[in-house]
Structure formats: C-alpha cells, structure tokens
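First comes one chain, alone, set out as structure tokens in the form predicted alone.
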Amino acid sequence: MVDAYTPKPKHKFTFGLWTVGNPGRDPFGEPTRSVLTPAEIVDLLGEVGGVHGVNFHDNDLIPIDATEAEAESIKADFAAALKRNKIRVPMATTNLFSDPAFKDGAFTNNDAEVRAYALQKTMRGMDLGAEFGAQVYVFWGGREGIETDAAKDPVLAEQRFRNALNFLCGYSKERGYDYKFALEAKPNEPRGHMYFPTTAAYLALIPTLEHPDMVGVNPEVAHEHMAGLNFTHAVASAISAGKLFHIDLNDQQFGRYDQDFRFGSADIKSAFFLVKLLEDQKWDGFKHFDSHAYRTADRDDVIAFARGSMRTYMMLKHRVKVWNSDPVIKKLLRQINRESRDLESLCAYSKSHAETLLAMEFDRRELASRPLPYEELDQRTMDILLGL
C-alpha cells in the first residue's frame, strides 16, 4: 500500500545489519530465525522498500576470524546487493565489545596491549567503512566501564578514551576519510556502570578533544529511557550544540533491560515530541532504526517490523504538521508564551540593562495568577495524536 506515510530513500531511514539481521537470540534462548548473510540482509531491506541505507559493525560484515579470501568474497557479494537494491552505507562502527579480548573494555582497558589492539581494529573498521562510502563513524563504548570502582581510576580511564579519539581523528584526517565521529552513550548494560552514561556526558567531553569539530553524538532513545531521562531533551541539547551527527531510533520502557523495541511501540507521545523536534529543527541527518523485531517474528514479520518503524515516523511527521497548524494549539500557545522584545533586549547583559532591571517593579502576585492551560494543551495533543 502506497500512501502519504510510505517512506522513500530521500527520508534517510537506515537499518543495521545487526538489526533486521538479528536472529532472535536472547540471553535465555537460542536463535528463532535463520542467520542471514550481509547480502541477504540487504536483499531483505530491498524487499522492505523505501530504505536509504544499511549500516554495519566491522564484524557484522566480515567475521573476526575470516581469511582475506573470505573477506573479499563477502565484500563482493555485499557490494552487488547494495547495487541491485539501490541501498548505500551511510554509517559504520567497530565491534569492541563481543570478543573476550575486550572483556574489560577497549579504549579504557587497563592493559596497554588491548588498548593498542582496539586502535588497530578501529582503524581497520574505518578503512572498511570508507571502502563502502560511510560518512559517519559511531563509537559505542559497550565495555567501557566497570562493575567495581576498585578496578579503574575513572579520571585515567577518561583520559585513555580521549587519547583514543584524538588518535583516530588524526587517522581519519591523514587518510582523507572526512568522517564525522558520533559518540553513543548508555548508562549500563553490558557493564554494571558505563563511562559516559548519557548524551550530556559526551557533550561535555567533546570540547576537550584535539579535533572537537569532527566529533558529535549519536543519541539512542532506549539508552536515555533506560535511565528514566527525557530523550527529546538530550537531542535538543545536541542540536543546540551543533553536535547531532546521527541518531538511533527505537523504543524502551523505563527500568527494563535494553529492549530495542520498534520505534514508537512503547511510548508514542515521547516519540511524537522527538519527531516534532527533529522536523521543526529541519534536521537532515540519517535516522537509524537500532532495534530488533520480536523474538517471535519470522521473516515476513521482520519485514513488517522494518516497514512499521519507518511508517510510524512518517505518521508522526504528519501529526506534527497537524499540531503546528491546529488553531486550538496556536491559541493556547499564544496565551502561554508572553513575548516582549523590550524585556528580551534587557536580558542581554550590559551595565545599563542590569541597572534598569534592578530599578523595575514586578508584581509577583499578578505574575503568579496568569493562567497556564497545560492540561488543555496536553489533551489537545492527545486528540491530535489519536486522530480525533
């Protein structure tokens, strides 16, 4: 069915080899779906339709123990699948968390040899991503953390992480890759405590780097929701800082394990305000669905999952237009937002402005009595979301 909510490649929706290719394995059960090759995953996304791109970790594409001949064969099949399905590779990343060598982290590991291996593996991953035209390189520190604070000096661990990013920025510049680095935060899992647990923590780190212009963030819905935080606010901070280089869309209920649900499937109102922020700000980056179909899904249901992820975004995008043009919403916003150019200009500091403000008289009782119909505004939002 083709309608106004049907996605097109121009909408920049992407999926990972590890997302639609997830075989349904979880910590308590074996796979429930067949493992697909990278080329087969691209063909599946071609069947989904409207997909802009597919992303990968280095070992999603090339197994860690693959021979050179095996790697070349896999890459050739993958490239052919990309071409026949008209799908590109916008983002790549490195798996620095699955192999036992990284059991205590990669860039923050206490072992200098492991840290060196992590740099080598990432450089090779960057080479692989560049080979397929990736523009963004994501860093998720899956094992960068601790279970006991006795294990690591957190200041030293942060410095080691900073050193690694500085090194890799230099490598990207020297190779002419022109990557944008996007840092992805998470509060916990698989470590008990992760370094840089929130998007805000990475926004604080970036100005301390040697090449801060190259580095931004890749916030993920589930990772902020796990900690009970407002994801839209995290994304707003990234946009305000000019650092929203990539975004991971999925869904998550508070206090649970990392669920990676289909976008909008758990908290539709939060999803609406996220889409509203991205659309109102005219953010034009890649929108990556870092989520998995239910373990119960077969191949057809995985396709439904992928289509549903994009369709929900498109429907919410339409609801944003309805909300922004709704006369009741506009009336309420005019009542709530009391603008004054004179007062705004006074709030830009100068000695005279400070003296003027100090001399003014404010009627705090009158200020407190002004109505703020937020209940009505929120209910009108629900009416619009539910199509009433």
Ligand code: GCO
Contents of the next structure:
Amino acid sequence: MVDAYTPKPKHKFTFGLWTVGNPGRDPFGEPTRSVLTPAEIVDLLGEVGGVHGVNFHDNDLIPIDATEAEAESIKADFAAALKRNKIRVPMATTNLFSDPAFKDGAFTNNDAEVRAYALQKTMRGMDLGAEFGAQVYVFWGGREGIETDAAKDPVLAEQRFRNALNFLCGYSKERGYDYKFALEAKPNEPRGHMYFPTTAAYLALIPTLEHPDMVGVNPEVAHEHMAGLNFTHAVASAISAGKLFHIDLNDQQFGRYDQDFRFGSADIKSAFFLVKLLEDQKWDGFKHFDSHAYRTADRDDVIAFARGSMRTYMMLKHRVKVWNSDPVIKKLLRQINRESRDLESLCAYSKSHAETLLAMEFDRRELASRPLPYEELDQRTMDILLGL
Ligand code: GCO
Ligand code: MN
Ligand code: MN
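Next up, the form predicted in complex with the ligand in place of the form predicted alone?
Entire complex below, previous chain first.
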C-alpha cells in the first residue's frame, strides 16, 4: 500500500543490524527467530521499503573471532546486499559490552590494558565504518558504570572516558574520516548505574574535550524515559547547543526495564511532541530506530514492525502540519504568547535598561488574572492527534 505516509530514503530513516536482526533472545529465554546474516538483514530492509540506511556495531558485521578470510567474505556479501537494495551505511559503532573482557567497562575500566584494548577495538571499528561510508560514529557506554561505588573513583572514570574520546578524535582527524561522534546516554542496564546517565550529562562533558566541535549526542527515547525524564526536552537541549548529531527512536513505559518498543507504541503524545520538535526545527539528521520487534514476532511481523516504525513517524509528521496550521491552535497560541517588542529590547542588559526595569511598576494581580487555556489547547491537540 502506497499512501502519503509511505517513507522514502530521503526521509533518512535507518535501522541497525542488531535491531531488525534481533532474534528475540532475552534474559529468560532463547531466541524465537532464526539468526540472519548481515546480507539477509539488508535484504529484509529492502523488502520493508523506503529505508535509507543500516547501521552496525563492528561485531554485528564481523564476529569478534572471525578470521581475515571470513571477514573479507562477509564484507563482500554485505556490500553486494547494500548495492542491490540501494541501502547505505550512515552510522557505525563499537561493541564494547558483549565480550567478557569488557565486563567492568571499556574506556573507564580499572585495568589499563582493557582501556588500551578498547581504544584499539574502536579504531578498528572506525576503520570498518569508514570503509562503508559511515559519517556518524556512536559511543554508547554499554558497561561504563558500576554496581558498587567502591569499585571506581567516578571523577577518575570520567577523566578516563574524556581521555579516550580525545584520543579517538585525534585518530579520526589524522585518518581524514571526518566522523561526527555522537554520545549516547543511558541511566542503567546493563550496569546497576552507568556513568553519564542522561543526555544532559554528555552535553556537560563535550565542552571539556579537546575537539568539542567533532562531538555531539545521540539521545534515545527509552533511555531518558527509563530515568523518568521528558525526552523532548533532552532533545531540545541538544538542538539548542547545536549538538544533536543522531537520534535513537523507540519507545518505553516509564519505570520499566529497557523495553526497546516500536517508536510511538507506548506514549503517542510524547512521540508527537518529539516529531513536532524535530520537524519544526527542520532537523536533518539520521533517524535511527533503535528498537526490537516483540519476541513473539516472526519474520513477517518484524517487517510490520519496521514499516510501522517509519509509518508512525510519517503520520505524526502529518499531524504536526495539521496542528501548526489549525486555526483554533493558532488563536490559542496568540492568546498565550503575549509578545512586546519594547519589553524584549528592554530585557537585553544595559545599565540604563536595568534602571528602567527597577523603576517599573507591575500589577501582580492583573498579571495573575490573564487566562491560560491550556486545557483547551491540550484537548485540541488530542482531537488533532486522534484525527478528528
Ligand atoms: C541499548 C543501546 C544500544 C546502542 C547501540 C549503539 O540500550 O542497548 O540503545 O542499542 O544504541 O549499542 O551504540
Ligand atoms: Mn537502548
Ligand atoms: Mn540506542
């Protein structure tokens, strides 16, 4: 079915080898779907249709113990699948969490040899990503954290993480890769507590780096929701700092384990305001669906999951248009936003402005009595969201 909500590659929707390829393993049970090769996953995405790109961790593509010959043949099959499906690789990342060597973290590990190995593995991952044309390199601190604070000095841990990023920025520059680094925060899972638990924590780290221009963030819906935070606000902070380099879209009920649900499937209203923010701001980055199909899904249902992810975004994008041009919404917004050019310029600091402002008289009661019809505004939003 082709309609107004059918995605096209120009919409920059991307998936990961680890997301659509997830076989449905969880801590309580074995896989429910067969494991697909990277090339088979790309073929599946081709069947989904309208997909811009596929992202990978180094070991999603090349198993950690593959021989050189195996690696070459996997890469050739993958490259051929990309070509026949007209899908590209926009983002790559490193798996620094699965192998037991990283059981206590990678860049923040207490063991200098593990830290050095993590740098080596990331440099090789960057080489691999660059080979396939990746422009964004994501850093998710998979096991950078603790269960007991007796284990690590948190200031030292942050310093180690900073050192690693400084090193890797140097490597990217020296190799001429032109990568944008995107840091992805998560509060917990798999560690009891992870360092840099929120997008805001990474936004505070970036200005302390040697090459802050190269580094931004990759916020994920589920991760901020796990922390009970408003995701749209986290993304707004990243946008206003000029640091939204990538985004991970999925969904999550507050207060639950890491659910990785299909985008928009748990909290459609938050998803609407997120899409409104991205579209109003004309954000032009890669929208990566970092989610998994339900464990009950078979191959057809995985395809439905992937199509549904993009379709929900496209439908919300349309609802945003309707919202922005709706006369009732417009009228309410005019009523709520009382602008004054004079006051605006007065509120730019100068000594005389301060004196004028100090001498002004405000009628507190009158200010408090001005109506704010937010109930009406929110209900109108609901009408629009539900298609009335
Ligand atoms: C998670 C994370 C990962 C990362 C991925 C890319 O909760 O497991 O979201 O899926 O996004 O490792 O770095
Ligand atoms: Mn996640
Ligand atoms: Mn993610």
